[in-house]
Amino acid sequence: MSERWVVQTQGLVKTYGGVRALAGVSLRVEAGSVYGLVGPNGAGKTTLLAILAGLRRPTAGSVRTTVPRERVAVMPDTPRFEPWLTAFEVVDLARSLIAPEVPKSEVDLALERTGLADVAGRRVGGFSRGMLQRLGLASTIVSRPGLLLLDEPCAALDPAGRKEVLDLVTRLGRSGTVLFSSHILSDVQRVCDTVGVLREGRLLFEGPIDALLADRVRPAFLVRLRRPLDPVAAALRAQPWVRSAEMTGASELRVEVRSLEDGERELAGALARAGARVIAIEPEAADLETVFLEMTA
C-alpha cells in the first residue's frame, strides 16, 4: 500500500443540538486504498462521509485531503433521480455538471461498468431499487474522481449486484481511493485494505483488517466427527490446551484453544486417544462479523 495519504481528520466532533454524532474522529485513508467504515446504526458513518465529501460542516476538529474537491465523488444510501430521465442522461448530466471535460464517451462505459448498458435508453422512473443503487454509482464514477465515497453501495442489491458492484470497488481502488461504509460485513472484509470501526462517534479501530482479526479472534478449530460426540468434548476439555469444546452442530464441535501452534500440533492426537471418528478438521475462519460484535457489544 502507498504511503501517501489522501484524507486525514484529526479530532473531529460533530454535534446535532445536545447530540453528539462524532466526537473526536481521527483517521487517515491512504492513496490506492480501499477502507471500509463499519458501526452501528447510530455509530456516525453517514455524518462523517458528509463532512469527508464537503456536505457538511465539523463543530470541532479539521479535515485535511490531497484531492482537489471537483475531484471527490459522493454516492448517498439511497440516491434519487429526477424520473423522466433516462439511465443515460442522468450519467451524462453528472458529468457535465462536475466533470464537462470527461468525454461523452465516458456515460455509455459507466453505464456498462454498472450493468445498466442495457437500458441506458429507459426512463429511471420505473427502475427498482437495485438498479436506482446502481444508476447512482454509475453517476459517481462517471467523472473520474480521485477520492470515492460511498454510503451502503450495495444496499438493496441482490448477490450476483453486489459481486459485481464488489468487483468494480476493487478496480476503482487500484486506480483511485474509494471509502465506504456497509453494514454487510463480509463485502468490507472482501474488499477492503483498511477498516475503521465506529461506535457512538468514536473510532474504536484503525488499521489493516488482517491485523484486526489476527488480535481479536481466538483461535479454533471446527472438527466434524461421527456419533457420539459428548465423550470426545469431555475429553478434548481435559486437556491444558484447550479453552473450550463445544457442539455447534450433531456433527460437529467447536474447539478453541489456546494457540494454533497448540492444536496443529496436539488435535490429532488427543482425537485419536479419545476414540472419535473424525471426517474433517478445519481451524476456524476469521471473520469481520465476529470481531465486530465483539467490539460493539
Given for the second form:
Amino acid sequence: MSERWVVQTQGLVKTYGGVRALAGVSLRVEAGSVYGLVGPNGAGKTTLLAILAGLRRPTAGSVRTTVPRERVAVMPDTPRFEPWLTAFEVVDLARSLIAPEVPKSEVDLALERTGLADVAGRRVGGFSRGMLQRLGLASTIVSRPGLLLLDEPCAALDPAGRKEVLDLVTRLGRSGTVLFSSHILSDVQRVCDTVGVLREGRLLFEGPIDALLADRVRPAFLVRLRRPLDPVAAALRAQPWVRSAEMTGASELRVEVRSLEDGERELAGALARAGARVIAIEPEAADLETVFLEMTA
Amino acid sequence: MEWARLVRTRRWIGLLAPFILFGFTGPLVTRYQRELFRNLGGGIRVIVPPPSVGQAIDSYVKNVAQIGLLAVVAVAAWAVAIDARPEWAAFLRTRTNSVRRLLVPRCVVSAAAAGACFAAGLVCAWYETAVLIGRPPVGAMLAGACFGVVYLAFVVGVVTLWAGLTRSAVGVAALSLVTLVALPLLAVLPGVEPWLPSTLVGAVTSMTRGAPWTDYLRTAGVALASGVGLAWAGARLIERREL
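Structure of the form predicted together with its partner chain, given the form predicted on its own:
Now the complete complex, all chains and molecules, led by this one.
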C-alpha cells in the first residue's frame, strides 16, 4: 500500500456524555488530494475535523498525520475574529503565530486571493458573514499549510463567492492537501477527488467520487422528444430489454433498460421505429446528491 | 495586539477613570469632610478628626479597592478568557502549540495597565493631598505604589486561574471578584494576615503613617509567587481543555 497519506484515523470514537458523535471512523486522506467529507447535520463532521485539528481528543482510536501540527490550518464553519482588528491584522496575526518566517507580503497576497484586498484596512467588526468566511480562508492559506481543514467553507457565500473559493480550494489541492466538509454536494462533486460519506458517526463510504457514482449508476436513458410522448412510451415498453419508460417532463422520457449495452445498441432504432421526433438522448448520470440521499436515508 | 485591545476597545478609559477619579476625590472629601458633616444639619453633632495625609491616601485606596478592582478584573477577564468565543479560540489555538504564548502577553499587559492606572491614581492623590492637606512622603508613596502593582499582578493571576476553570468572560470576572472579596476574610484566622496578598492593598496607607516597607516584603513575595503560579495553572487548564 502506498504511504502517500497525510491523515489516517483508526477506529475513531468520540462520545459526549452518553451521545456517540463518532463511532469508529477509519479514514485515510491521500497527499495532494481534495477530500470532501459529506453527511447530514449531526453526522459528526465538525467533531471529526476538530479532532483532526487537535482541538478535541478522541474517546478511543487514533489519529496519525504526516504533517507537523504547525502546518495544519483549520477554518471553522463560522469564523469569528476580534472586531477591533483589521482584516490585514487578522491575517498577519495568523502569519506571525504559525509561520513568522513567511514574508509580510504574503498577507497582501492571501487577501487578494480571497477577494479582500480592497478592505484590508477595515476593521472586521462590520464584515458580513461571507466576508468573514473569506477572511478565515485568507488566514488559513497565508501560512502555506500542508493540510487544510475547512468546515463548510462556502456556507455563507453567494454563487460568485462560492466559485472563487472552490477554485481556490482546487488550486490549494495541487500544492497541499485539503479536507473539507460540506453539505453542498455539487461543490464536493466539483472540486473533490475523494469523498467520505458520514452518517451518525460512521463512515459509510470512502473513495473516489467516480467509484461511488459508478457503483450506483442505473442503466437508464433520458430521451427528449417532440410530443406526443404516449405512443413512443408505449412502443418502448413493448421491448423486452426495456424495464420501464416513464414521462418525467412535458417532453422527456426516462427509459430504464436491462443493461446500458442494450440501451446503447437498441434504443435509437426503437425510437426511430416508433416514429419519435428525437431531440436528444443521454444516459442518466448518477449525481452525488441522489447517491447521498440513498446512502443516508 | 494587547495594547491595541485596550486602546481600540476603549477599555483603557474604563480602567483608568476610577483610579483618576478617586485619586482626586479621595483627598478632596477627606479635606472637606468636617464641613460636609457640619452642613448635614438635623441637630446631629459629628466629631471628625482633623484631616491627615494618611487619611487622604486611605480614602483613595479604599475606593479603588472596590471600583478600581472591579475595572481591573473586568479588563483582565475579557483579555484572558480566550475560550469565551470558540471560533476565535479555534483560530488562536490551532496556530500555536502553546497556550502560554497566547496568555503571557495578555496577563502582562493587563497587569501592567492595571498597575499603571493604580500608580497614576496615586500620583493624583499625592498631588491633591499635597495641595489640600500636606505633602505625603514620596518614598512611602513609591514603595506603596510598587506593592499595589504587585497586588494587581496577583489579581490578574486569580483571573487567569478562573479562565482555566470556566469559559465565559462574565463567569471569569464574577468568580474572580467573589474570590478576591472573600480572600481578606481569611485574615480572621490567627497568623494568616501577613501572608495574604490582599494585605498589600493597605500598604501605601500604612507606610504614609510610618510603617516600614520591609513589613510588606514577605506578603509581596507571596503575592507575586502565587500570582504567577495561579496564572501558570490557569494556562495549563486551558491547554488541557477541549474546544
